[in-house]
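Single chain ahead, by itself, as structure tokens, in the form predicted on its own.
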Amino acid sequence: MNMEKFQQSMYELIVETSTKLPKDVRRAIARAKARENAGTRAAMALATIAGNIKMAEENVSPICQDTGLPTFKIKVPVGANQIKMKEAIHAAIVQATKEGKLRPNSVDSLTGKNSGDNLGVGVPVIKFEQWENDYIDVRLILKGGGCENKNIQYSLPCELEGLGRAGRDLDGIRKCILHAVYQAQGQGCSAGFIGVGIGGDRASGYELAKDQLFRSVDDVNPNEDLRRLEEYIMENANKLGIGTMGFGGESTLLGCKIGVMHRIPASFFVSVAYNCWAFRRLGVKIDPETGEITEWLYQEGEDVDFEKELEKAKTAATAELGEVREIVLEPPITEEQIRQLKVGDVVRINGVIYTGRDAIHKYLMDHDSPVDLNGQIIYHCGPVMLKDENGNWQVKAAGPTTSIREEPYQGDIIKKFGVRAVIGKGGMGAKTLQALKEHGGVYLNAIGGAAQYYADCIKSVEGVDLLEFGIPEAMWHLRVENFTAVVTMDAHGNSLHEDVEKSSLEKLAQFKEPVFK
């Protein structure tokens, strides 16, 4: 095989997967948008998502700044040189990272050092399988950390919050899947997709679950019991009221695929792989002689062009909202300004904000801040950054990361530095809520995965500190205009996330009684 051409084909697959959603996923998002009630926060979120999809496509830039862990599943004819193919894929990964199509995401687990090129021990994941067909089938999924952290595995029998006992039967499996959707809330960038693996051991069960994500959203399970279960989950998971971004609403789940394998008598695992709305999964057929792409996969059926949503996204899609308060904030912000805000308000930010993820929060617990954070805004974000020909940093993608990871630190940092607002996705917990109330702060929920929309709001990079932590974990100083988010935790002790979780738990309890005998 022409390995140079194969490497170029893999580069094209990586870029297309990172920047353009497949047709089946676009149709699922369009269906969710159509059934959402107008004038709601969920409708605004879906309008922003739709516009972001179009912006990423036009800019050929990452849909979400977290381009995830690349996982390749490759079927090859007997005799294919898997060693050389792996080398070519590694080279394509390095090229895509260098050109800003992937964010450098490979971190040494012991030292915390970022490799800078998305290569490392076990990264990317490449799984080969031989078959008797005369072509190469390559499938790629880019699954981000926010949704990966909401994967969950159950060992049956078990007791489930809101649902009671889940036994070793189809009904117990049903309860586990509903609970998996419930526990994800908005932290996995709902509305999402799930793959479910029944059986196996702990490792193979999770692999089976992730394998389900390679299925088409619109396929029909050939196993009658699993077909019924998939349909049941799709109908009833959306009754939990979690909604897009956890804002509440009609669309919580966009797809459910279930697979089954044998197990040993002592173990009965149900493994769930959760994927965000930014379901970046594509595939190609490759000519084993030339290394060229002969066919793109997941392209069946009607395409959805979100062109009409693009202008709404560029104006933050607030036209989707009904009567809501819209407030402009310009840092530094006073405590008086913050205490006037309440849950549900839409905020537009103009001025400089500072990014901070896991490494920054850990650092700030024991060190002074490199900038004065009094009255300022911390943005939970690990952007994709590139230098232009003049050596200046340019933002290629910049959506929010999942905030709950910073819960052990956030309240202390608000108190220590006088931070007035925190931007992220998915909400935070009781400790942060208490700190917001005591010290006068708010949590602002941005739209997860909308990396192109938010990059468009960033007008310049004013500086960067602690770059030694790696590009995603550094503290970037970003000047923004009309950066829009929703107040979901205020300085009066109110939390939309707490309310949605409580109401969805109450709704979950209605599915306690057996359905499948």
Ligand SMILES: O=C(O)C[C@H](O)C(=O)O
The other form holds:
Amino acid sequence: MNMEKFQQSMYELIVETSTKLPKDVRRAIARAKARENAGTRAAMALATIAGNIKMAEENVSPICQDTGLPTFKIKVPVGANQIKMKEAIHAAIVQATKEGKLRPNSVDSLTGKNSGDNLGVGVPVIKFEQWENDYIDVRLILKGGGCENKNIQYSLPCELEGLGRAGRDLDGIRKCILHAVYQAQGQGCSAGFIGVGIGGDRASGYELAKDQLFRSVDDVNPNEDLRRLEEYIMENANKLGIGTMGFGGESTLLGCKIGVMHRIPASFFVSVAYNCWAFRRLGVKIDPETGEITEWLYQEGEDVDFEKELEKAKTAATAELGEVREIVLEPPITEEQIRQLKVGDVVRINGVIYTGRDAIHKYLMDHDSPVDLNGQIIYHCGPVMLKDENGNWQVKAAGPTTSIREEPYQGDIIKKFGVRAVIGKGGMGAKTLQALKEHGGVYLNAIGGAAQYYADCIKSVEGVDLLEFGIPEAMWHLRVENFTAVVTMDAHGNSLHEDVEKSSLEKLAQFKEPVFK
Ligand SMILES: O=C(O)C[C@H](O)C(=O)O
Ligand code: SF4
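And the form predicted together with the ligand, for comparison with the form predicted on its own?
In what comes next, the whole complex appears, and the chain from above leads the way.
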């Protein structure tokens, strides 16, 4: 095979997967938009998401800044040179990272050092399988860390909150799947898609679950029991009312694909791979002689353009919100300004905000901050950044990361540095809510995955500190205009996330009685 051509084909697959959502996923998101109640936060979130999808396609830039751990599943005819193919894929990954189509995501687990080129021990994941066909089939999934963190594995029998006992049968599996959607809340950027693996051991069960994500959203399970179960889940999971971003609403789950394999007598695992709305997976057929793409996969059915949402997202997706208070904030912010805000308000930020996520929060616990954060805003974000020809940093993608990971630190950092607002997604817990009340702060929920939408709000990069943590983990000083987010935790002890978690648990309990006997 012409390896140079194959490398080019892999580069095209990587870029297309990162920047252009496949048709079946776009159709699912369009259905969610049509189903959502107008004037709600979820409707605003979906309008922003749709506009972002269009922006990413137009900019040929990452839909979400987290381009995940690239995972390739490749079927090859006998005789294909897998060693050379792996080298070509690595070269394509490095090229796509250099061009800002992928975020450098490969981090040494012991030193925390980011390799900078997306290569590392075991990264990317490349799995080969031989088959009888005379062509090569390459599938790629870019599954970000926030939704990967919401994967979950159950060992039956077990007791599930709200649902009671789950036994080693189809009804027990039903309960596990509903619970998997409930426990994700909005943290994995709902509305999501789930792959489920029944059986196997802990490793092969999760592998089977993730493999289900390569099925088309619109396909029909050939196993009748599983088809019925998929249909049941799609009819009922959305009754949990978690909604897009966990804001509450009609669309929580956009797809459920279930696979089954044998198990050993002692084990009965139900593994769930939770994928966010930014469901980036694509595939190509490759000519084993020329290395060229002969066909793009996942092209079935009509396309959805989101052209009109692009205009809305650029002006004010919040127009979807109907009657809400919109408050402009310009850091440094006073305690008095903060204490006037309440859950549900929309905030537009103009001025400089500072990114800080996993490494920075850990660092700030026992170090001073490189900038004075008093009255300032921390943005839980790990952007995709490139240096332009003049050596200036350009933001290529900059959506929020899951905030709950900073729960062990956030309250202490608000107190220690006088931080007035935290922007992220998925919400935070009781400790942070208490600190917001005590010290006068708010949590602002941005729209997870809307990386192009927020990059568009960033007018300049004014500086960077702690770059030794790597591009995604550094403290970027970003000058923003009209950076819009929703107050979902305020200084009066209110938390939308607490309310949605409580109401969805009550709704979950309605599914306790057996359905599949
Ligand atoms: O790592 C990120 O930028 C986001 C992550 O995928 C998350 O959802 O928390
Ligand atoms: S930020 Fe949200 S959309 Fe992006 S990878 Fe994480 S879970 Fe997915």
